[in-house]
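The form predicted on its own is given below as one chain in structure tokens.
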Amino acid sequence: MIKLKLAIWFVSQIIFLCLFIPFNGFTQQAVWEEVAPGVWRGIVGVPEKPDFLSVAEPDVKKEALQRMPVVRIPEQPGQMVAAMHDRSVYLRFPLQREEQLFGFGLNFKTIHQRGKVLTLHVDHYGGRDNGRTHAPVPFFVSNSGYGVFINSARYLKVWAGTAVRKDSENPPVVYDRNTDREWTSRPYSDAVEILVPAEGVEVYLFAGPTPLDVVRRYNLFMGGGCLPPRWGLGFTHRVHSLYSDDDVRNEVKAFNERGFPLDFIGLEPGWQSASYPCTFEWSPERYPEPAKFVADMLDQGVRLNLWINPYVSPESPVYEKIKKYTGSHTVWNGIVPDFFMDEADEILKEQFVRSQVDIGISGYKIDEVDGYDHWLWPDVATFPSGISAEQMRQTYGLKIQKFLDELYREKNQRTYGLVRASNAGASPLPFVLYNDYYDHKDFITALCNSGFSGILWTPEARGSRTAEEWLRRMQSVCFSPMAMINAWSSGTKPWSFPEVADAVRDITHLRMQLMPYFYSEFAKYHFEGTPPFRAMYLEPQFNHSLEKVRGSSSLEENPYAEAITREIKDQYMAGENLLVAPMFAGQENRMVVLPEGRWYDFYTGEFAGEGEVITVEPGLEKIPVFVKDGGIVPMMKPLLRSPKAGEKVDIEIRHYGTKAGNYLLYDDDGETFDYEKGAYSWRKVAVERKESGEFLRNISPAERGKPDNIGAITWKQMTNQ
């Protein structure tokens, strides 16, 4: 055994030697392994653990990979330079002058990164993209088609183009301010740059060629992304948080009386005996019995989400066991949980799976594992198992996530919740997240990010000023990974403006009626790594770049004003077939970019324009959707409860526009892990023309042995021949 640590230490010493020979102030070339079709690996110097893939440790999906295109490792990337100094690594990714960066994590103001300099640090988004976000995730993503990830739990600094050496092969052309008119303070960079501070790091390449391939490949790197349960993608509300058991009974009913869809409940803080911090034990006074109001929920069809920060309560049955496994500071007077301990681990599992999760609590809302410095444990932090206060923070989100995902796996039950902080690797894990941020156009921006990092988003819906602005987020809300009103604070109900009631019930009604088509989306994020919300610039056929604009309109108010390249932020793509243009509250119009190809009105099957920049008006009670010529959508009733296993479902197939289409319709029992070991079908749906016009439709039968929850079949041309 000790003979093979020195051989170990002895290559490891090689390598960072071979890969740290100084070179103009830069090292030669890293070598690169391939470790997956269309993934490669290179080691720089000796990485240190925690990273994002030993906390995540993925579950690499290898055969869906190796039905991917093949590819050669992209050259640019592959030619990265490294360096150390200062007990850190340089790494130097060389760029192209018209290239685009995009990813980096969760941002809310911008998609294009190039140009940027940013400091990836988990955070509560505090209204700025420099990095401190609520999931930074160390992967960008180039327009040329490949994409480079950092295997490190470091705060990063990055600098995305925007740094320029003077031993440049690329370097800016020189202008003189006082003459010419193309000075710039940003003159042209031809590198992304990052600061690693450790003595080691992995660093990933991953090929396309399209840069929606590259997002697939790193999301089946990472394991797929994650399939929720059907109830998942119904309707949630999210109660006032000090409401009692017979609150929430009477909230249920009045869903029920005034025909708006509810799937799951969320019981916010005061669910528990105390909180900030936790105790993690029902509240006597609000839920005497909770184990028979849990019951009374589930036999009306309605799920319980559970809202909980891992801060320990000294009141908590598991305080004192807990303690020597927690770290040196608290939150909020409570202990920190060291989730890299088994036997904090094993404490938390006890009492959730005992009061909560045997009782049928469906999932979690994991909130404030995200910042602010100013109470959140400082960095001089020490814990038990000896992991820096620094890698805890970028990696907390996650191990909690996969804690809570895993009392599921062991009940084969799945489970979809919320978290306040993600990062590298959670694509397989079935939350999405959330903020106390609340700008709607920024969170659609944030909702086009999520697709380019493995994550998702939802721009919750809490209160609004008018019934314009609730109807409008509403849309929005519907058309995302999880449809919510967040009322913990307001107690806003779907009807708080009965005004736009009617118009809020059709929009829920909407989203139940699109499940068939979500719920297949998010199977082929599972097998295929696809992001099922996504932004425009994913989409094979969007190649729109539109005029530059300065950023003021006066250099003396801004003398290092530059002109930026107006980016498509408000618009994205719910799955394969789907265009969604959100409106905001005082918009009666709006531009919306079509991709190549034509395209038609989701509502109306009319033609709408073809790879053009065209101006809607639809009315305050729609949200513009379009779908893609030859697109079919798979829709139901509009259930008040999304389908139970093995409940058959009548499905009404949609196709829209000139062109034949193909679908896959995903069926499975919407509840257990069973798909994993087979229990899953895809139907294909095929619409062909006719040389004299007519459609022939099919759908391919159930396969025998095989989840068959689709009941009649009816077929709807939305696009007059």
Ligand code: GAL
Given for the second form:
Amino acid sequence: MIKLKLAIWFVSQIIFLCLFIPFNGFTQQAVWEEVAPGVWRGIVGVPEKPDFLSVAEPDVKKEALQRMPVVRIPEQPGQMVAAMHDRSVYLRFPLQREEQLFGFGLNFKTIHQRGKVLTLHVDHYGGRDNGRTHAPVPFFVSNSGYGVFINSARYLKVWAGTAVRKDSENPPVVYDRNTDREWTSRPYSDAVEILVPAEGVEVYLFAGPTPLDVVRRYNLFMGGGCLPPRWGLGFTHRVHSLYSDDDVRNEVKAFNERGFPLDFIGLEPGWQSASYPCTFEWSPERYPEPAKFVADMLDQGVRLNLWINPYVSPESPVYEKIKKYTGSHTVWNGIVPDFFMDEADEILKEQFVRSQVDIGISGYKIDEVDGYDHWLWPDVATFPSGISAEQMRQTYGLKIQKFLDELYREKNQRTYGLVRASNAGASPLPFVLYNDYYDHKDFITALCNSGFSGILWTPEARGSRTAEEWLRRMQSVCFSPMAMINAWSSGTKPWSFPEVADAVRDITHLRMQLMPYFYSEFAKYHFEGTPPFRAMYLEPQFNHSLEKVRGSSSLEENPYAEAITREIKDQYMAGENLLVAPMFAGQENRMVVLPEGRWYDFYTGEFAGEGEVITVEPGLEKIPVFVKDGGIVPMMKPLLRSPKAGEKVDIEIRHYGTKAGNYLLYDDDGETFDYEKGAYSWRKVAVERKESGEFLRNISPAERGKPDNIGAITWKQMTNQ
Ligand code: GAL
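After the form predicted on its own, can we look at the form predicted in complex with ligand GAL?
Entire complex below, previous chain first.
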């Protein structure tokens, strides 16, 4: 049987080689095959394993893709040419003038990627957008409405519209530096060129028509976005590393007494008997009775998330067993499990399940799987599975997310955790990226960028120099995929700055109030592939504005055109209806670019502007948030814990503006994977306007036999007519 499979594989590879593309130096166009609705694959040479898809093993959401607009292969990237040189694949994709590119993973400083030279390489972000980052996803999106994914777990080199070929059909103008002011050190380039250091690669094209559709297709192709448990969208606090069980109990008590919401607590390295390298065993001093401690916490409705890194200490009970399934090099004196070996998975699984998951631990934070180079395994490391160190580096974070996700799937229990490295194919994995870098503005740009690449990002709050900064960071965190304080070193509490403690409490309450909205938006990530947090460039109305201003004769006459064609990286969409424009320490006012259509203030319902740039001065207590005309936002009261499965919660449905509105409110048990078998419902919310101006409001009834957590409904018309 195995021989037969091998023979089939061998023949198919020869066919690929003969049919599809290049022999040494010879350049050819690709043959594309539609592998899912609106998704095409081209194969160049002989692709190798592992690649991202073989690691992520996506459960392609074909039906959801089928429901999207019927499209033809995007013509422009379809003209990709490929060549083989020097045992590498060279790829070239044509670009049009004015075309802008987004994506290439978790960038922190820029959203526009045209003009970049990148080496996509998993690493801790080092302060420059050069491709070395926590999730250097080899996927880019064009504002012309197509996307390209390179399915290779190698360090890819990308010239995103920088390189100029002498045979270019759209060559740059030649200027004389001596006399022409137009001379530039970066002449116009009409292509994206990519070097894949392998003898073959799969390339995937994603159709639009809009850039948001492209991203949706990518996410659906990867299996749909993750749907966290409801509690994952509540508030979380990571305590000081050396806290004991009693310290944690006191912390929870203090949260309760002060009225701060708290759904889960993160224990940092000190929960283990030794860490860096890790034992994966509880510290007998700090946590003498872990099962009892975890049970006590769960009784109070507080879940626990454990910090780990994967590097195994000689003191760990699994050390001897796992040794032969680890790499040649150590990381902080710990041996490095080869997650491509089933044996390594089994050994760790047994330990994690017995000592942690089975006593009620709800999730993990997977640290240090990104870099830096000085401490991670080098590229000359070897692994027993035969996977190269480079491929291991590119996929390690992804692989551990899969490993942990499966642990919880087996228990039919959803998890939601953190990870410091990820890559392509991560959309369905319930982990949020974070890092040690701490620039508030750049954290927001990362949040914008995360939406292009099927990843989630939290601008975690750790500490601050001033009360103002603390509040501003907390405001941003509450409008992100994970509302979190990471006090592992600072020991900060939400109320650490008394001057702003009430305002911090208010914003954490608002986070809880928005749970029905955010939960529904995550469900749309899962079922429709729409990223819950995303850059303005994925907002169709924003792109309409871009279209309009493009023909604009003079930017001076039309300052909106200037603002909108600039890189907008400090405001973003949180779900379908909310535009969030964070404030940063030292700022009293800021500009907000409102896309086409009328927009309303989230807090008051007042008209804020229409397709224009406004300046807002929200005061310290508020983070500016705007709602689109007709926008519906379902909210609940500010519970201190997220609703449990079956717990009925009253909902207030807000409607903003003057237009009619529709909204899909999602419901399921909030904890298990039963939604994957149909145990969920969408309640259709509609606000219509009669000719008399009166509003008619309706919500469809809960479906029979489906989870129903929605109690009484009240309506709130936010905008005075
Ligand atoms: C860092 C991580 C921090 C914290 C710390 C604990 O690497 O980014 O969030 O967990 O380790 O030692």
